[in-house]
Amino acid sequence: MKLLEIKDLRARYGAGEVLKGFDLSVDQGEIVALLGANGAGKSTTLRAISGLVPHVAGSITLDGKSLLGQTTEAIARLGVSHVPEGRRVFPGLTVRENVILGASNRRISGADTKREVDQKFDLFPDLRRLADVLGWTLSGGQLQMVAIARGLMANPRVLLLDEPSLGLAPLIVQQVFKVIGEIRKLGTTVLLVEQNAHMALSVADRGYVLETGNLLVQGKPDELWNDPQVRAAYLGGMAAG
């Protein structure tokens, strides 16, 4: 069942058209990877879904309900949680306080908040011992864990992850992608933008490859790897992250 569906998506900043019209869908319970070189329009796609791009055309629906024209806050309440590139953790708040902020759009009791934070710490055990540590003291990997945990506190139907491996050591990248697989097992659908094609396709059910705002090809991970042109021009170039 299609949970998130995009049709003829176009987006521009000023006079520049970044997305030039393509279709994409994410089924309930899937992990879908959105791949492409820098400047292909991957992050803009996530920002369009979240209502962060002012000039968007085409259609974006969540479970049949249009997201176009909705505020970012309304889209979040409908079940879309966006973990942006760069983590954007509040440096003067503790790990626990940063994670709790993810539930700000929900009506949730203090007891339920504590229980859900503990569940996120189960996904990221390192965060439990860092719960009272300020954000500015954390490593890049720890910041990414906080950002994902905060995104999950919104109890999303779809989690949008933008470059979760960016700037992380290989061992930390493996830990992050292991958690992405666990997130899907817990019932959350994931749309993943990622430069590290090897890792993205290792967890994804399907993938889309963008080229300068256009859809180049889509398919299952093995189909993308077996396309010589795509592998050489895009996937090989992204494999190192």
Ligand SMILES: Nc1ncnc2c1ncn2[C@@H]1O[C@H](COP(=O)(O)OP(=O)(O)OP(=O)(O)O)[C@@H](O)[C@H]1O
Contents of the next structure:
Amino acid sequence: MKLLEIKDLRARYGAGEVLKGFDLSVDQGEIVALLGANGAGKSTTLRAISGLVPHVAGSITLDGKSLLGQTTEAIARLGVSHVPEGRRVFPGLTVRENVILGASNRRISGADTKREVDQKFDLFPDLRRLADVLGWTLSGGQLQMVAIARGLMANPRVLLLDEPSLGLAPLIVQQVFKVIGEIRKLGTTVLLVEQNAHMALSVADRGYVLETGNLLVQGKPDELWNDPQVRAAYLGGMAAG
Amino acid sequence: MATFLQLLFTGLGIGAIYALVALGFVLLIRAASVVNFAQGQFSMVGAYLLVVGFNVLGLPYYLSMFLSVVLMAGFGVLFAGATYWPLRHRGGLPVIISTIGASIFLENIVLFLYGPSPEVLPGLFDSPGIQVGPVFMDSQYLSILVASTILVILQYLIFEKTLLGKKLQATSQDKEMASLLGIPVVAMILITFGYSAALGGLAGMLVAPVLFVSVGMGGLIALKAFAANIIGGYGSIPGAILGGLLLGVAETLGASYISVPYKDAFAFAMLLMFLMVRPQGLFGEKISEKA
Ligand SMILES: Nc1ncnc2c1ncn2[C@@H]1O[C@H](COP(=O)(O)OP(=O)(O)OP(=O)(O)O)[C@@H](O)[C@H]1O
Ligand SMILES: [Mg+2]
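Switch from the form predicted alone to the form predicted in complex with this ligand and give that structure.
Once more the chain from above appears, this time first in line as the rest of the complex follows.
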């Protein structure tokens, strides 16, 4: 059984259908990349998994349990941790407080929380120094690190990452993807949404490419990389790298 | 000078009441983006509950107060279910209108049960007060000041030093993100309503011995508290406290040195002045925090 299984997923906001029925699955321990141009429906897919899209049809299951129709809080408790587009770090809370709140859906002692926060700071050493700084003062790269650290505190069955590289300087992007590589070593399953196909496919086991709500193609990174349709339609010039 | 200090004391006492009611306003604005126009009626209902407990049922004063605060917290949750919950996805205005409706409803219910003649409640202490240097500290004003200080400290500790407080803050800053972390957003909002009602009710009970307990007592307090909220900085917690105190002192000094009949006008003159000169209030917050 797949850990996360999506079948014939359809979603709309109001009248226009944004996801037009496709299948996607993620195995335990895998990193799966979900690629596509602006507006393809990548974020909507993640938001549908988290129960944030009001009109969804098809099926979404985690470990065979249906997520459809459950509240966002319940989905989080089942082990879905969603690091959304725009990072959404709480501006009025400190870095440490933000990270601690990542464990909101777990029963965990104060001492264990402390230890786990410390582990996250090992993953992102910059955060240790910023632990007591308020969220709104952070730079984009720092915000992304807080958001991922917070997402990992849920000890999730599957981590949903929405465009972690968006708007970051190349050096920071490298750093973020290095951590995604380390996350995989810890055995965390990841569904990674990216526009930066090059970086995403470098860490992923498999990938899917969406185009205006439809699945264009799926496969292993090198298959996608060499797919003429994908090259032409989406990866374009970047594939040269 | 002696008169001034005396007035300062009284003004701070009244201001503390405004501050407590203003805090109730601010917490709901932050947690649920709700401007609760029945916040003043929370104070009125609280005071009447004390009347029922102490005057009617003859329970001990402190027990009546305690029970009333607990009932008010429960009342706040019911209030949320009636006014906020059905309209929560419709934006701010429908909820505002429904809280205005609820405030009228509450006043009329109490009017129906108790009639228009005001009730009288004794103070917390039998002693009228103590003389400290040139200032006579009325025991009820003293109680108000002490109780408010304790409440503010307690609230600070809850919001800043506990995990629950952090979850409440997270909910007020970004509900969707809070729910993605598994924070029960609905429970957080209901807790805030309950707390806010308990706070408003307690303010009403504290001020009751100084004023009369009447159906209309909440309206004016709420107006002043709302003004305090704007003077202090819309949605700011320290602003609500300082704004309330400032307003209480200003109107007490104004009434004494200038004119008693225009007492309430000073509060609103001050509000207008702030709106013209410093519309963001004393602690105007960063836009990013309100987004
Ligand atoms: N809240 C919304 N209401 C209406 N339409 C929306 C909403 N959110 C997204 N859409 C539309 O749905 C489509 C898919 O959007 P989505 O955000 O899922 O794309 P995306 O692949 O994540 O794009 P990007 O790379 O820009 O983040 C777009 O056409 C977008 O305009
Ligand atoms: Mg997106």
